[in-house]
Partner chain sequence: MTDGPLLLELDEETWADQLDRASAWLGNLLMSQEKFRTYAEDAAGKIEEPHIREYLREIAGRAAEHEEQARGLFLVLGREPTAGRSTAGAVLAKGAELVADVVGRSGGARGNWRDVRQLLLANQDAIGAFAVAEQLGYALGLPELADPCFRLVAEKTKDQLLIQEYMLEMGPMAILLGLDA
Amino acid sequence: MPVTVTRTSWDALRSLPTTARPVVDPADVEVPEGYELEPVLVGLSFPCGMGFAPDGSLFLLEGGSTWPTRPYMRARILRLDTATGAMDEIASEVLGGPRGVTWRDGTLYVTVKGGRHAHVDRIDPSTGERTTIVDGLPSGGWHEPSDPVFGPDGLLYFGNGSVSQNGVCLPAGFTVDLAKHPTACDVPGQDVTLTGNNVWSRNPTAPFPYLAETGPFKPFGRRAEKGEVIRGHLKCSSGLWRCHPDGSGLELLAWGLRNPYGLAFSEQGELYASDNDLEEKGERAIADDPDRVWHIRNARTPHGSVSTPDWYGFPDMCADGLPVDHESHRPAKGKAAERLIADPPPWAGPATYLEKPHTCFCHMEFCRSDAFGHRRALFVASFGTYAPLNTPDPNALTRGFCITKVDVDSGSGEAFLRNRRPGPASAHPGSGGIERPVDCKFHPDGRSLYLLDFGVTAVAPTHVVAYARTGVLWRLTRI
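Would you give me the structure of the chain only, in the form predicted together with the partner chain?
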């Protein structure tokens, strides 16, 4: 389908027709000295990821869905010529939409959340022809497939988040998930024995609010038994894999990654994954689990040599190395969690970097350019909190909504770019700053960092909604 793009004036960005985001103004953003921020493209619908080709073409993914998964907007893959502003549609994806993209030898590789199953597609950008190279990854629930990235070994690496929000499929997932995919559930990456701890919750799918009992790695409403063994699968949830560019040789490197949305190789060839914290709400609530960046050490091993994947803790361990039922993770909102796995594998932590809970780390990339500065630093898009929905902690209300710069060697980090006033721009009527950074990628010229801003997501104590046509592509350039 055709794409209508028009050049406009800077003044026009002060009176946009989308009243959810009527103003886009870089003056409201605090930018590091020596850098300049400008909006490039305004009006994206639920953009979830992007990737550059070496010629400066930027491939943008419009999500096709949000949280909850409506309204459905077309899940498009758009190509923007960053030199001329020309734009066209390369392809569209299925329900659930694309989440991550990378370019390699003239071909696009796209991870897709899908409906019931997540998958990885290979797309010819000249024809739009699509080939699914990996399919059948458990999905239909809460979390996302990751960035696809190529390693120094020429293999394709990608992840897929958990189906459940906090380890058990519960109505906390806005019910929409249960309505659309009533049999979806997590799948472990290796055999696990269950404790028999189940979770009682209301059953919104029943005519009356009967209670239901649900166990881990089970569809909603099915209980687990003590000592029950759940078989691990190559195609698990919360996993991270590598394969050849045609999808062959699929190998599971890790599991227990709750939402490994961002994946990036350092210049030294080390693989890192961003991951989001467990939430403090619902019938299995966990407080103060940090957001984090993991080092995926199995990426260093020869292809085909991983007999047992590393386990990074989901659903029973927090990123600080403490179990979910530890006193420090007792929730102020919701029912405290119990452990689900009786024989947990060895933990693959500690994390490379811990961030405050509910920052919501998303896509990320290492800087490889002296022209931009901060070479070897990891830049992470921090989507921003869903508080007060996912935690009652008032300190969490303004966390995220920034680009975070992480030093993976020292394990330190700081906000690199954020609004002058805390929180998203929409929290301050009249402000035109950033809303929710979901991706950041460096232009091949090495001078600019592009920032993909998902757009307005309004969060209340009881629900969350998102507005299409409010997404913005920004560019941060060293001057």
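Previous: the form predicted together with the partner chain; requested now: the form predicted on its own:
Coming up is the bare chain, nothing alongside it.
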């Protein structure tokens, strides 16, 4: 389907009709010396991922909106010719939309949040014909399927986040997809024995004053028993898999990854995953869990050889290697967490890189080009905090909202691109800088890094509001 794209002037970008984001101006963004930032597209709705074809075609994912707390927006896959500016629509989604995309041999591979289950689709961009190659991944709650990426072995790698936010399905989940899928819950990647610690909460499905007791790996309102064994499944939540390009040979490499939204292979063939921290709110609250980048060790093993997946800690371990009930993770907001698993598997940490809590690491990519510079560095889109909703820590209010450059060998990192004033541009009326970076990918010419900006999301102590038509695609070029 054709999509209307209108070229405009720089002056017009200072008086856009989207009142939530009336100004887009790269002069408000601090970039490294020798680089130039420019807006490529404005007016996108909830963009959440992108990927290049070798000819420079850029496939953009608009995630849509299916949460009951947001107006409905249709999810789409758009194709942008970065040479001419022409754009068309490849496909659309009715349920939870696409989250990650990659190109291989003339075919698009797309991860889709879906409804009750997430899936991986193969799409012919010339006809729009779609084939679902992996289905039945637990979804219907909070978190997302990841980037799909191809490894040096020609296999397809992808992940899928947790259904619950902090390990137990709780009332906050009814503000997102759990309202439509109230029996959805987390599924472990291997057998686990429960401690019997349940969580009491209000019951949004019944009139006041009824309360509900919910256990881990259970739908909302169902309690767990001490010593109860929950069987692990190949298609679990918080998992990471690989398979052949037709979906056969599915193998679980890891689980316990809370929200592994970004996946990327280094030039050395090592696989890394971004992951978001547990949150300091609600009836199972955890403070100061760092955002992180994990090294997925099992990606180096021969296909079909992993008998036991690695466990990265969710729902009982923080990324610093301490349990959720450790004194250093005691929350200032919400009820302190108790451990849920009585026989936790060996922890697969430590993390390759730890970032401050509530930075919200998203999609990422390694630089493979001397033309851009910083070859072998990992560039991560940092969406930015949901404080004060997800933590009362005032220091978290301006975390993220940048592109972070990570050295995976030394475990160090720094902001590579960010606004001149802290936080999102909308925090400073009249500013036209970036809002919420959600993806960054290198153009095949190796000279430019494209930055996908989700758009304006206003955060209050009790809720968030995301605004359609405020997403922006930026391009950072070495000059």
